[in-house]
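Single chain ahead, by itself, as structure tokens, in the form predicted alone.
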Amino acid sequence: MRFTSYIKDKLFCIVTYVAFFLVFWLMMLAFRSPAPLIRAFALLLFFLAAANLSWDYLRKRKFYQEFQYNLEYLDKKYLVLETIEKPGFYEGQIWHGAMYEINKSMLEHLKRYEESIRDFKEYIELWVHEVKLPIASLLLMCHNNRGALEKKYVEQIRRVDGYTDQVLYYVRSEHSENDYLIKEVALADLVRKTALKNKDDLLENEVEFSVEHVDVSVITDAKWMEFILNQLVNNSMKYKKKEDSSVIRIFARQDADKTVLHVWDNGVGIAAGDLPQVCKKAFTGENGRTHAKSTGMGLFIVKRLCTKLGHGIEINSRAGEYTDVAITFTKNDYYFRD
């Protein structure tokens, strides 16, 4: 609260004080009052007015400075009223009461909104679990009757299965930490499970699947990391080149303080202008428009899960040549202490 702004706000009051002072001065002169008495009363009136304005400014300044400071540094700004005392001046009390009622109404509305979102997510989770059963049955029937069904039908059922997995993990990813089981996990096991899950698609798309130097262990959650690898492999197959032989390489590099897992493919790559945005929610980019139907959610979920698991992720690519996704697992010495 600046003093100059306060003076401008109180300008009418100051003009009133000055007018009263002049009227008083003229009246004292008209009644031929002694000069010392006039000067004494003038000084008294001046100091009374100055004291009144100063006291009013200082008490308001303290309140508003505390309010602005707390508002600036609070993450959840709607809780600012909980951090300040109720003001001692009347206008402030009216403002404080109004803000309290507004804040209360907003919190009640927010609570109802959060409850509706939670109910919806719970329903989606339940729905996905239910729909996964007939999808699993369809996949089993396709496997048992591989020669009787056309390839395109089997492919579409697999796509539906992949998208239902994506919905389930997206809904859970916001609070995925509640479902973490962080432990030492063998990368070779994760890669093997990912390869088995995508075996039919890899064979049908004639993709060479190469695995090197993954006989290392990292600290992560096996279930969520398997989903991340599955999303990356699916992306590699979705954006493979049609005219050339396709290759997906998964390999790991170890340093003193970290392990970096690479998922590399020789697909269509990512345009330089799209690369900084590929992990943004619903971003499809050039490839999503020209090569395949894309939701723009896969890499967004992968990035969110890596962040929550404490893993770094970096994507390097060159359009028409390759894409390399590197996931960094830092070594946790505390975990291995006896």
The other form holds:
Amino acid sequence: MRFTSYIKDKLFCIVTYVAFFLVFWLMMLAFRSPAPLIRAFALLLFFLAAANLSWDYLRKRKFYQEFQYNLEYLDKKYLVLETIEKPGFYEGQIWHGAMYEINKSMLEHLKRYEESIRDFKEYIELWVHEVKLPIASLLLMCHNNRGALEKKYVEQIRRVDGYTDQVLYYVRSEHSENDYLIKEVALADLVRKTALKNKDDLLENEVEFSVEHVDVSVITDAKWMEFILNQLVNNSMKYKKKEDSSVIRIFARQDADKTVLHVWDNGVGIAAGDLPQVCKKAFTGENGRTHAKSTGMGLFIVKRLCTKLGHGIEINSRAGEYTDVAITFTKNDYYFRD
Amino acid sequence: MKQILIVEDDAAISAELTELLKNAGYQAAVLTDFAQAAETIAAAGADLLLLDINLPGLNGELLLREIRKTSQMPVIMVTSRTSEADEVLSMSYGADDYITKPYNPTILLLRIANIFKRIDAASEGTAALHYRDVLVNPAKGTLVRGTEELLLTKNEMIIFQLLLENQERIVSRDALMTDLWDNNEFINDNALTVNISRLRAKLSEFGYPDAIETRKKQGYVLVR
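Moving on from the form predicted alone, kindly provide the form predicted in complex with its partner chain as a structure.
Every chain and every other molecule in the complex is listed next, the one we just looked at coming first.
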């Protein structure tokens, strides 16, 4: 609260004081009052006006300065009302009361919104669990009634399963609360599960699947990481070159303080211009136009999950040559301390 | 014949599962009444339990804890719940394995076979696997007959073992492939063909020329 601005704001009041003083002075002159009396009254009036304005300025300044300071330095600005005292002046009280009401109604609104998101998330989780049952039945039926079409059916059912997983993990990556559990996980187990899940596809497309140096433990959520690996392998297969023989290599490098897992393929790669954007939501880029159709959600979800789990993710690629996704797991000494 | 009890409320799945298990040479029964489930399961005397988590009016994890109070029967949790917390909880309550739906049926069968293998090995002291007059030693990767010894590679041993466990039954190429991949051998179709013909050649040299028969478009059979 600046003094000059305050004075400007009170200009009408000051003008009234001055006008009153002039009228008073002219009247005193008209009644031929003695000069010392006029001066004394003039001085008295001036001090009264000054005292009045200063007192008003000071009490407002005390309140507004605290308020503005708190507002500036508060991380969650909507909580500012909790940090200040109720003002002593009338306008302030009206304002405070109004702010309180506004805040309250906004919080209620927000609560409804949060509840509806939570309900929606719970419903999606439930729905995914439900839809997994017919998917499981279909896979069993295919297995029990083997025929010429079995492989084709299984492939399509697996696609449905993949998309339902994507919905589940999208919701989890956006609104995760207690649905992940970080513990020591054998990387080889995750790779094996991913390999088995994609076995038919890899064999059908004659993709060489090579796994090296994955006999390490990392600290992560096994289910989330499995989804991430599965997405990366799916991407590698989706964007493989049509002419050359395809290779997917999964390997881990160990450093003193971290383990880096690489998923490398010799596929079509990512254009340099697209590279910084591939993890953005709904980004499809050049590959989305020229190759397999893409929703642009896979890598977005992968990146979100990695961030939530505290893993680094880095994508390197050269168009037409290779793509390498590196996931960094930090080795947390604290975790292993008893 | 091993008996497997299925605790599952989805009728379609339990019907298909029953067929799958019967085709694989197990006896399968389905638990349909979930009231007094723990007692019914204990009374059924099955060799293995396939247990779902989401059951009507009942939680599979709590049921497992109930069962563990009286019995050490092997239990595989089969569920559509995909959170790590559920798996950790189930394992801490004493589940032997945890498989999420939808699963690869071949893998489910492999897991079941693994558990039975482990139990048999534990009860007989050592895993005494025999084929005709040959002692099979999977850990060493050898077939032993008297003083003669035949050395198999890791892949050949995996293939031979699966054929042996399903002796006289057709084992599909897909099942062999799944077993190999489940053992971190991510080989392709050609390599499988090569491995099988090498195994055949070795067995034939060892005196069993017709041990492995090919069934066109179906798979392989290890004959007695």
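Rigid core here is just the name for the largest C-alpha set that superposes within 1.5 Å across the two forms. The shown structure was predicted, so the numbers you read here are calculated from the model rather than taken from an experiment. Positions refer to the first chain, counted from 1.
A summary of the domain motion between these two forms places the hinge between the two rigid parts at Leu110, out of the options Leu110, Tyr73, Val131, Ser245. Annotation: rigid-body hinge motion between these two forms, rotation of the minor part against the major part equal to 6 degrees.
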